[in-house]
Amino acid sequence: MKITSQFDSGNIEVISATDPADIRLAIRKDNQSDFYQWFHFRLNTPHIEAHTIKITNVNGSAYPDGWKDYQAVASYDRENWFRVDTEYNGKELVITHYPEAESIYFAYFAPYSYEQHLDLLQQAHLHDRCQLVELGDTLDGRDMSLLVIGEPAEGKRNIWITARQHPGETMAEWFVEGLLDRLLDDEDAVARSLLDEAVFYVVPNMNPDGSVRGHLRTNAIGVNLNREWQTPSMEKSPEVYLVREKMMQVGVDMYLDVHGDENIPYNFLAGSEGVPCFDERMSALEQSFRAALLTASPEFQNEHGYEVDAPGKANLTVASNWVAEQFNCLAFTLEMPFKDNDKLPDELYGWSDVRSMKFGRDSLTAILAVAGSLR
C-alpha cells in the first residue's frame, strides 16, 4: 500500500500507511505560512476491503468549522469526482471508502490542474474574439495570464473576472471555465449581446504558484494575495501587482472576484457596502445584480453570507473593496461552497466542478442584465 502526493497540487504527509483500517495522514502547511486545509493525494492498495483514512491535524487547520458536515471527494479517473463517507470527530477527519480499483485519488474539492489551466488558456485564445496577454512572471517563474474577450471600443464597458486568488478554491477556476465556454460561443445570444457592449478581462488563475504547490490560501512565499491590493509589490505579490497595473491602464466598470468558502454551504455575494465611495447608485447596481442572479440561477441565494461592512469600514486590502473604491464601480466577491449547496443538495456529488461551471455560464445572464447601467 502506498500514498503519494508528488504531483501537481498534491498535498499530504504520511504518518502511517500499513493497515488499511488505520491509515494516518496530515495536511502540509502552505510554504512560509500557517494556513492549511487543502489536501490531494493518491492511494494505491492491493487490499480488497474498506479503508479508513484519518487526517489527524484538521482541528488546527485554517477553518476547522469547515469540516463539519463536509464530505471528501474521490476519483478513479481524475475526471469524475464523487463524495465519499467522511466524518469529523472534532480532532480528525475520518474518510471511509471501499476502493473499487487499486488506485484512487482523494481531494478537498475537485482539483483544477496547471495543465488544465494551460489548456483553458490555449483553447480560449484560439477564438478570434479572444487575446491571450502575458502580464509578467510569478515568483516561481510561471506566467500571469490574462484573457481579453471582445473588441475594445469607445463606450464599451470593461468587465473584469479574477479567480483563485486562494489556490485551494478550485471551484473558482471551474466557474471561469463555464463562463468562458459560454462567452466564446458564437451562437449564444447572451454572449453576443454582452460582447456588443463590453470587453471582458479574465484572469482564470490569480495564483498559479500556490495552485501547483498544493497551497490552500497563499502564493509561493506564503502571502495571502487577497490582502495585498492596496500596496502590492513585485517582491511579495507580483500576481496582484501585475493585474492591478493592467486594471489601472484599461479601467474597470464591473468586477467579480471568484472564491470558495469553507464554512457556508451556499453560493453568495459579498458586496462593497463598506467602501468610502459607496452611494445610492452603487447600492442600486448591487441590488439589480443580485436580483438578476437570483433569476438566472436557482443555485444562488441572498439569505446566507458574510456580515455587511459598516459604512466606511471596508478592508481596502481586499480585491473587491479596493476595486470598488478605486474605480467607483460595481464589485463583488462571489463565494461558492466546498461542501454542498444546501439550497439544492446533491448527496452523491455535493457542490461540484460541473455545478460550478454551470453557475459560471448562468452568471453571464445576470451580467447582461446590468451591463447597460454600469456607467
Given for the second form:
4 protein chains.
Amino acid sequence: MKITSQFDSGNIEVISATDPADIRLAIRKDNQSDFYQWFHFRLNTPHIEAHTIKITNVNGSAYPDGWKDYQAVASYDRENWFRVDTEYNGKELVITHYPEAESIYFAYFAPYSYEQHLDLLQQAHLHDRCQLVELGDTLDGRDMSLLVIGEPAEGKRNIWITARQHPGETMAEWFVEGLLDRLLDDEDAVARSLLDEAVFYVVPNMNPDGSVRGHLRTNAIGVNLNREWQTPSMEKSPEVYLVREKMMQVGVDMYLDVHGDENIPYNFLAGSEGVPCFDERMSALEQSFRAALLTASPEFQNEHGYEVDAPGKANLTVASNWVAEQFNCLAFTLEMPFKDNDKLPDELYGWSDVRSMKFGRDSLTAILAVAGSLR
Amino acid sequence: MKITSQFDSGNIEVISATDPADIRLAIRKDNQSDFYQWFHFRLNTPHIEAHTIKITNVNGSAYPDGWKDYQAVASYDRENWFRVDTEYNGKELVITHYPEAESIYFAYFAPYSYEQHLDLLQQAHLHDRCQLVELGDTLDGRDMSLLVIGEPAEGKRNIWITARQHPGETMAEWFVEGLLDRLLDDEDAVARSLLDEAVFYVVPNMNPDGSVRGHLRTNAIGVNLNREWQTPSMEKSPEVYLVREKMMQVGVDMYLDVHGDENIPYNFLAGSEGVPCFDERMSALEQSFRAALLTASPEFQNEHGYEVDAPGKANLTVASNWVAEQFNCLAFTLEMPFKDNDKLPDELYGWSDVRSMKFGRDSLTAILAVAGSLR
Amino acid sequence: MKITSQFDSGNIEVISATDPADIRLAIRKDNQSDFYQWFHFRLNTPHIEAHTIKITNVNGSAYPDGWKDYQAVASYDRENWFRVDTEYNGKELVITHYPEAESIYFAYFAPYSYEQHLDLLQQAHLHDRCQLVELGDTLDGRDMSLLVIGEPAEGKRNIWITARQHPGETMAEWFVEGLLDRLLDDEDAVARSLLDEAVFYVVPNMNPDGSVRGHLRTNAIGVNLNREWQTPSMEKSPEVYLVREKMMQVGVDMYLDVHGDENIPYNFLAGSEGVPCFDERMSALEQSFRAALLTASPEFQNEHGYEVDAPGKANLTVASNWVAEQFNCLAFTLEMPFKDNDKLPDELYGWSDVRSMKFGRDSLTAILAVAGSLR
Amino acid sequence: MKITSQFDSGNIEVISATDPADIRLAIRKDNQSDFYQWFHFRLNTPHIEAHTIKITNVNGSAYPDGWKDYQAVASYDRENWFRVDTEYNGKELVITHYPEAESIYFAYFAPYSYEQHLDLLQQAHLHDRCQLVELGDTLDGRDMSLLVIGEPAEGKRNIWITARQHPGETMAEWFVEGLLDRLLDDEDAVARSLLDEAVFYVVPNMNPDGSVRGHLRTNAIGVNLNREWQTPSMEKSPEVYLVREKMMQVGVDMYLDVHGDENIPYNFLAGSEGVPCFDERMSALEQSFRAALLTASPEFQNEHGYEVDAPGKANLTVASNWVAEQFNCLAFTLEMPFKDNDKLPDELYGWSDVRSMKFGRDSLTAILAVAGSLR
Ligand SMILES: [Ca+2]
Ligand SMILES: [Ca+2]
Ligand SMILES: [Ca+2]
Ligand SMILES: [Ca+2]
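Output the form predicted together with another copy of the chain next; the form predicted on its own has already been displayed.
After this comes the whole thing, all chains and molecules, with the earlier chain placed first.
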C-alpha cells in the first residue's frame, strides 16, 4: 500500500498506511498559516478488501462544521470525480473505500491543476475575442493572468470575474471554465448579446501559488487574499495588488468573486448591503440579478446564505465589498458548496466540477438580464 | 460538372448544367401536391471559376416572399453549413459560388437525414430516463416514433413536443435534438428539475416520409399534416392519427409544435388566443412562458410574428389549436426562420442548425419556469 | 412488438411478429435475382423476456453453408455492433435475444449506409492530397464516385482499390474507410512514403444501388458486377463500365478488390495464378505482398482460402483477373469473413467493422513493401 | 513582454527581455550537474513585430553539435507543437518569432508533463489487462510507477520497456503512450496476438524528478541514471534500483530502453554487440527485429546510428547492455531525434510528439515478429 501527495495540489501526511482497516492520515497546514482543510492524495493498494481511511486532525481544521454531512470525492481516472462513503465522527473523517482498481485519488473537491489552468489560458486566448494579459508575478514566480473578452468600446460595461482567491475552492475555477466556454462560443446568443454591450475581465485563478501548494485559503506565505483588498502590497499580496491596479485602470461596472463554502450546502450570493455607498439603485440591481439567476438556473436559491451585513458594517478588506464601494457598482461574492446542493441533491456526485461549470455557463444568462442597467 | 439529388431529402431537377456561368435548375413539387420550396443537391465541378446557379421556378413556390433576403446554405463536409451569396431577382434565385473544393452540397436549410433521425432515437432511448415507443406506420412504411422522457407518476405534467410536421422545416428537428441533449443530461439542473415534475413526450419527426422524399410541406401523398388534427385518418394522415391517439391516452398539459417560417426573419411563438376555451388562465400562462423565454434566450422576441387570432377564430385543424382546445392547456406553434434572425444577425451562418439546437436547449429553462403552473 | 426494415439497406419480411417466443421472418431476394443472404432490420419490443427470432428461408439463400457457425450482429446504438446468440438448425437461422433496451437492430454484418458513404467522400476530398472524381450514374441515378489520393507524376505507380461490388459485403467499405483514414494522415510515415511513389484510385462503393436496396450480391437490376468485367455495359453494369474506362485511361500497377466471404472464417487473398499472363515476376510480387501482409497484420493468413486457379483457367469476367491480365499487374481479390476470423477469434464481436478498418489501415504497410517493385 | 518558466519542466533564465529585437536567455544546468540542453519557457508579448530570441549559452551545453540544423518547437495551445525558424551561429541559438497570438510556449521538444504522466497511468490501469504497480519513491518523493500489461502465465515472455531515463528526452514518453494505446486496444490484432504470448512491463517515465525539474539528463541530484545499472543505490539512483529489483524478480526476455538523441537526425537502434554474452542467437534476433521494424515503419532505418561496440567492450553501466548481459536476452537502446528524421523530413513538425507515438504504435508489429523466438 502506498499513499502519495507529491504532485500538483497534493496535501496529506501519512501517519500509518500498513493496515487497510486502519489507514491514518493528517492534513498539512497552509505554509506559514494555521488554516487547513484541503486534502488531495493518491492511494495505491494491492488489497482487495474494504479500506478504512481516517483523517485524524479534522477537528482543528479551518471549518470543523464543514465535515458534517460531507462526502469526500474520489476518482480512478482523474476525470470523473464521484462521492465516496464518508463519515465525521466528531473527531476524525472516516472514508470507507472498496477498491475497484488498484489506484485511486481522493480530494476535498475535484482538483483543478496548474497545468489545466495554463491550458485554459492558452486555448481561450486563441479566440479572436479574447486576449491574455499578464499582470505580474506571484511570490513563487508564477504568472498573474487576466483574460479580457470582448472589444473595449465607448459605453461598454466592464464586468469583472475573479475566482479562487482561496485556492482550495477549486469549484470556482470550474465555474469560470464553464462561463468562458460559453462566452467564447461564437454561435451562442447570450455570449453574442453580452459582448455587444460589455467587456469581461476574468481572472481564472487569483492564487496560483496556493493552488499548486495544496493550500486551503492562503498564498505562498500564508496570506488570506480576501482580506487584503484595502491595502494590498507586492510583498504580502501581489495577487490582489496587481488585479486591483488593473481594475482601477479600466473600471468596474459589475463584479463576481467566485468562492466555495465549507459549511452551507447551497449556492448563494453575498451582496454589498453593508458598504457605505449601498443605495436603492444597487439594491434594485441586486434583486434583478437574483431573480434572473433563479430563472436561469435551478441550482441557485436565495433562502440560505450568509447573514446580510448591517448598513455600513461591511468588511471592506473583502474583494466584493471593496469593489462595490470603490466603483459604486453591483458586486457579489458567489458561493458554491463543498458538500451537495441540498436544493437538488445528487447522491453520486454531490456538488461537482461538472455542475460548477454548468452553473458558470448559466450565470451568463443572468448577467445579460442586468447588463443593460449596470450604469 | 455533375449535379445530383438522388439521396435522402434530395430535391432538384437539372435543366442545364454545362456552363458554370449558367447552371439552371428547378425545384420538384411535393408528391401529389403543388407545394415546393425545399431544395437539396450536390454539385461536383472541375471548373475553378465562379459558378452561377439559377433556380428558375421559385416564383411559383409556396412562399415566394421567402426568397427575399434569403441566403442559401452550403457545405463541403456535410457538417458545417454556411450561407452563400444568393439573390432573388423577382424571378429566379441566383446563387453565386466559387468552389474551394470540387464537391459541395446546397440546401434550403441544414438537412437532417432519416439516418440521423434513427441515430437520435437509438442513442436517446439508451438513457435510463428515456423510452422509445413505436406508434405505427407511415404510408411509406416508416416508423412513427415517440420518445418518452421521465417516469410517469401521479400529479406529473405531460409536456408534448412535436417537430417537422412540415418536413422541409429541418430546424425543428435540430431544435428537438438540442432540447433532448439537455433533457437527457443527468447533471443538468434544469433537466433534473423538470423531470421531477413532468414527463416529456417528444416526436422528433412527425413526417418521416416527406423528409426522405425531399418535400416541403406534405407527407407521402401530398397531405399537409398541420391541417389534419380535427379529422386525421390512417388513410391520409396516419402520422397525425397515431400521435393524436396517444395524446388522448396520456393527456397533454403543455404543447410545443416546432416549425420553420419561410418569411419572417425572427423566432416567435403563435399562441391559442383564437380557440374557444382561451381564458385568463391560459393567457397568463402564455405571458409567463413568453417572459421566461425572453430571459432564457436572446434569440427569442415577442414583437414580430403572426397576427393573433380573433377570439373563437382559430383554425382547429392546426395542431397547437386543436391541442389547446382539446386539453384546455398551454399550446404554442414555435417558429424559427429559414432566413437569419434579424434580432441577432449572423452573416456567416444566418439562422442555423447549431443555433436551433441551442434554442431548443435554452427553451427548457422557460418550460421549467411555467411547469409548476400548468394545471 | 414491431419489426421494420424501411431504411437504408433494410431487408426483411415479417411472417409473424406477435409472440416473442416465435418471431418468424424471411429475407427478400435481390431485385430481379435469386440471390439473398443479407438481412437488416429493427425490432422494437415491450416484452422483457427472451425473444426467439427465426429466419425461415435461409436454406435457399446464396450460401447456405455460410450459416454454419455464424452469429448475427446486433446494435442498440447503431454504432457498436456485437454478436448475438445464433444457431443454424439446418433449416432456419434462430437468433435468441433478451432485450436490454426496447429497440435493437440486427444485421448480417455491421451496415455501412449511403449517408455514411457520402460523408466519407466529402470528408476525404477536403484533404489537399485527395480529389473526388465523379464517373457517371448508376441505374438508380446515384453517383459512381472515385477518390484519387496523391499527385500524379511521371514514374508513379497507380494503385487501384475497389470495394463492395457485392453490396452486402459491407466489411469491404469499412476496410476502405480504415485505409483512407491512414492514407490521408499527414503525419503517418507509411502514407507519406506511399504517396511519394504512388497514386491511389479508390472506389469505396462499387454498388451504391444494391447497397441502399439491401441486396446481397447484385445491382439495381440483379446483375452480379463481379462477372461483368470483360463486357460491361451502361445498360446492365454501368458501375463496372465507368470504373473500367477510368482504369484504361490512367493505367493500373496494382489492384485490390475488397470482398466478404460467407463461408470461410479467415482473411485471405485470391491471386491471379490462372490468368494467361501470369509469370514469375507476378508470382514473386504475390509472394512479397503475402509475406509483408503477414508481418503487418496478424489478422491475415495464407493457409485457408479459395483453391488456386489452374494456369490459364481464371475467370476473366472477375475484376481482379481481368485487371491482372489487362494491365499485366499484381491484382488480388481480398476476402474477409462474415463469421469470425478463426485465427484470432473474438467471442464478443467476431470479425467486425472495427477490425475491418484496422485491417485496411495495416494493409497499407504491406502495399508499401511492394510498391517499389510493381513495375 | 514577459518570459516565464515557473511550471512543470520549465527551464530558462532571462538575461534581458525588454527589446523584442534582442531577447537574451540562458539555459539552467541540471541540479548538481553540468549538463544542460533542455529548455521550456513561455513568452507573453504585446508587440506585433518580429522577436529575436537568443539562447546565449548553448556552446557549453551537453551536445553543442545538437544545435546544428536544429529547429526549436513552439505552441500556441500547448497541444500542437510546430517547428520555428532557428539558427545556430556557432555561439548562440537564435529563434525568430513573429507572434500570431500574444502568448506562446517554446521548448527543446514537445513537453510531456507530470500531470500527463499521472493521467496516462490512471487511464491505462483501468483496462482489464493492465495493472499499475508502485515500486517505491524517487528522491523528491514521487512514485516510481510500472504498468504491467497482460496476464503472467507459464511460458509467456517478459518484455520490458523503459523510457526517459534522461528526462529531457520527452519523445520517449510519447513513444510509450503510442505503444500503450495500441497494446490496450481490445480489438487490435497485434496487441491481442502479443498478449497471448507475452507480458509487458512498461515504465513510462524512469526519471519523474528530472522531468518536473526541467533537467536534460539527470535525476534530482544530478545523477545520470543510464550509467547506474551495475551499482544503483537507493541514495543516488533509486529509480534504477527499484526497476532493476523488479526485473530480477520477474525476468526479462526482451528490453527496449527508449531515448532521444541530440545529434543524429534519424531513428535507430543500438544493440548489445559489445556485451560478453553476445552470440549468434542474439545476433539473429537483432537482425530479425531490425528487419521487421523496417517493414513496420518507414520512420526506421539501419544505416545511421552509433558505432557498434567491439566484442566485450560494452559499457555495462548502461541499461540495455546490463539487461542484455544479465538476462542473456535481446536488448536495445532505441533512439529518436530531437531534430527531424532526415529519411522522411517534415518541414512543419520535424520529428514530433505525434510521430513518436505512431512509431511506438508501429514498433509493436516488429516486437510481435520476434516474440515467438525470444527464448
Ligand atoms: Ca486572442
Ligand atoms: Ca431507455
Ligand atoms: Ca481535395
Ligand atoms: Ca487494471
